[in-house]
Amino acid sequence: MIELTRPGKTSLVIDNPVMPAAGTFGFDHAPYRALIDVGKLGAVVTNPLTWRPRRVARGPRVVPLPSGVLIHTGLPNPGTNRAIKQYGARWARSEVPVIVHVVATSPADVARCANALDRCEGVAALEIGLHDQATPDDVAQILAAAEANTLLPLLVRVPLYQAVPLARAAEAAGAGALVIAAPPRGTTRDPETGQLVGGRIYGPWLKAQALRATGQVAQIAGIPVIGSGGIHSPDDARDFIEAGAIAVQVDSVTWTQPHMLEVIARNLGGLELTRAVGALSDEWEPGMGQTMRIDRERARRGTPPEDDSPPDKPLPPK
């Protein structure tokens, strides 16, 4: 058991230190159930949510980079009230705790979001996503607005390049945990349209910077720290734990190799795959294995898995 947020009556406790990062799993993780065992994760973090609905950004939204990808979506979402109506019941039925990511657009909007989500049965915690230009004063006002409107645990995701000062401000303002860090922003030219496109950038290269920031914050923080950025393997995730993180959030590898999220969760949660008697040749870490895939397909069809145990010996005649 891992106490993900600072101790207290409303502290969030999870069973596994691995979860998807905001923006990678959608608002309803049902589509991923066909790809991974969501129950093996510690929690799921939703896509970013705002008080008012937002439309998808115009122009190129996904631009490949030599070692990653640039994403510019405009944070499309249905708005808090509609999201609760559309997903609230599914959040309540989730196999693992649901952490709703709230974009810190303004203290007033954060207050409205927190108040509405506080009354939603399926929400286990809120993650407040600070914008890149946030100041310590902004952090204090935003967290004060959230705390006045909810008893849910509050995680705060800080920008990568302001991780230390904003982490200090968030802890002082009452944050229950710190997420280090939001992906940085960049600009590149879209090869299809020739346009310059700005957005958040993801990829394995980000790990070194995010790991350094996580270690710096972990040394000064008195509350739990969650590492995020460039995690593409169990070894990557373990590096963040060694640097002082209590848990990790996995982002871009979930889009390209969804099964790797479960591999990382199983590895860090002590659930590493072993090769059972009769398993196929690919039943080794770090792959899910064909046998597991076949068993899941049988489960979805309602067919019981094959029994690999030897048949019972017939009873001797009386």
Second form
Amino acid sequence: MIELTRPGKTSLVIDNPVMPAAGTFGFDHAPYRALIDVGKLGAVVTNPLTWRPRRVARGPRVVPLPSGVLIHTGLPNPGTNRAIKQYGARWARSEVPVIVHVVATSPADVARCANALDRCEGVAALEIGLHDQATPDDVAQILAAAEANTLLPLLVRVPLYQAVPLARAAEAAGAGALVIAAPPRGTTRDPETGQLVGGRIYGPWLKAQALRATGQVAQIAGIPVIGSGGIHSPDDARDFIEAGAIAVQVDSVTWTQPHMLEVIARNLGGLELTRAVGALSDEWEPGMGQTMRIDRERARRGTPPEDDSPPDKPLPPK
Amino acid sequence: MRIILVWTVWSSGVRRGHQDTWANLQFYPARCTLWPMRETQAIIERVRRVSDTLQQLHLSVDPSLAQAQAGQSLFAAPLNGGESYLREQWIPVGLREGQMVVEIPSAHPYTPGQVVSLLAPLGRAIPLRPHLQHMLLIANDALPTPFVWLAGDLCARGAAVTLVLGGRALAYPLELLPAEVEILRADTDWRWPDQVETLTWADQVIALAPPYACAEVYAGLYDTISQLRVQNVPDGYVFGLYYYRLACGTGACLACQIPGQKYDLLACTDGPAVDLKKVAFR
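Moving on from the form predicted on its own, kindly provide the form predicted together with the partner chain as a structure.
Entire complex below, previous chain first.
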């Protein structure tokens, strides 16, 4: 069990330190239900939500980069009230805690969102997403507005290049946990239209910078830190834990290799099968479950299920 | 079976409270079973260069993909890592001898024996009107690859198919299309011979435009058809194909959202064929 937010009456406790990052998994886990076992995750973070509905951005929205992708969606969402109507029942039925990501547009809007989501049964916590130009004063106002309207634990996701000052401000303002960090913004030319497009950048190259920011914040923060940015393998996720994060958020690898999110969750959650002694490479692979291993062993030995022998045991010491 | 049924209901629009969306339509061939997306692997059995710019890959795919229908596509990535970070959308042109054939630009180097990871099926089959006899397909400045499988199926069941090619679509090798398809060539102003007759003759119209021009082209086509028809344009009469560049392919990132009249649609899960009557162009 991992206490994801600062200890208190409404602290959020999760079973596994791995969760998808905001904007990568949808408003509920329906898009990925057929592809991964959502129950193996520690929590689910929703797509960004604002008080008023927002429509998708015009023009190119997905631009490939040499080692990543630039996304500019305009944060389309149905608005808080409609999202609660549309997804609230599914959030309540979710097998893992649901963390709703709220875009910090203004203190008034955040207050309205927090108030509405506080009454929604299935919401376990709120994640406040700060914009890139936020100042420590903005953080204080936004968190004060949220805290006045909800008892839910508040996570604060800070921009990558202002991680330390804004993390300090968020902790001082009462944040329950810090998410380090939001993907940075960039601009590139869309090869199809020739237009310059600005948006958030994702990719494995981001890990080095996010890891450094996570380490810096973890050294000074007195509240839990969640690492995020460029995680594409269990080893990447373990690096964040080693740097001081209590949990990790996985972003764009969920799009390119959906199973990798579950592999990371199984690995960090202690659910991954340790490679059996003497197992050949085609009998074991990272992320393989016990059931699949036994099935393969049965197929290899040609034994029916009822006559199945126990899995391989480690060889006795000589 | 129950899982498939639940998924079908979920993805057929009930989740957004618009049960009537597909009510008057049927999925070709008269079947509306939707299979959940799965992550599988495929082997490239054959690479066939069909023109200077196009190649066809023959794939040995998971048996579940034998259920795929015209309009559905594959979200592919080489297992050993490719040039692109994101997956590529591969559009099938048919199922031949148990293998799925996809058509992609020849700039992407693939070799026989290569293993690729597939997220599939992507999207829905193209919905066809009941008792369809005359189909008008329009490819405006985009290669008509998405029409090849559909046109073949329609010709096989005796429907008359007319394909209008304009702009970059004129460079498409016509021998890849079924011989029964009538080809018309559009000029630079997007006019073609007997334009009014073909638009009124067709039982259904499906248009294809490049991603950056979808809104403009489809709005113009819809206006033209609205003016030709004294009565309102019926539901499911004119469709546009949206092949946006996709990030996730599952409907999670919302980067392929299409603004709608009553509700927004997603090109990856609700598309690629979208009823233009439901789209908010302005």
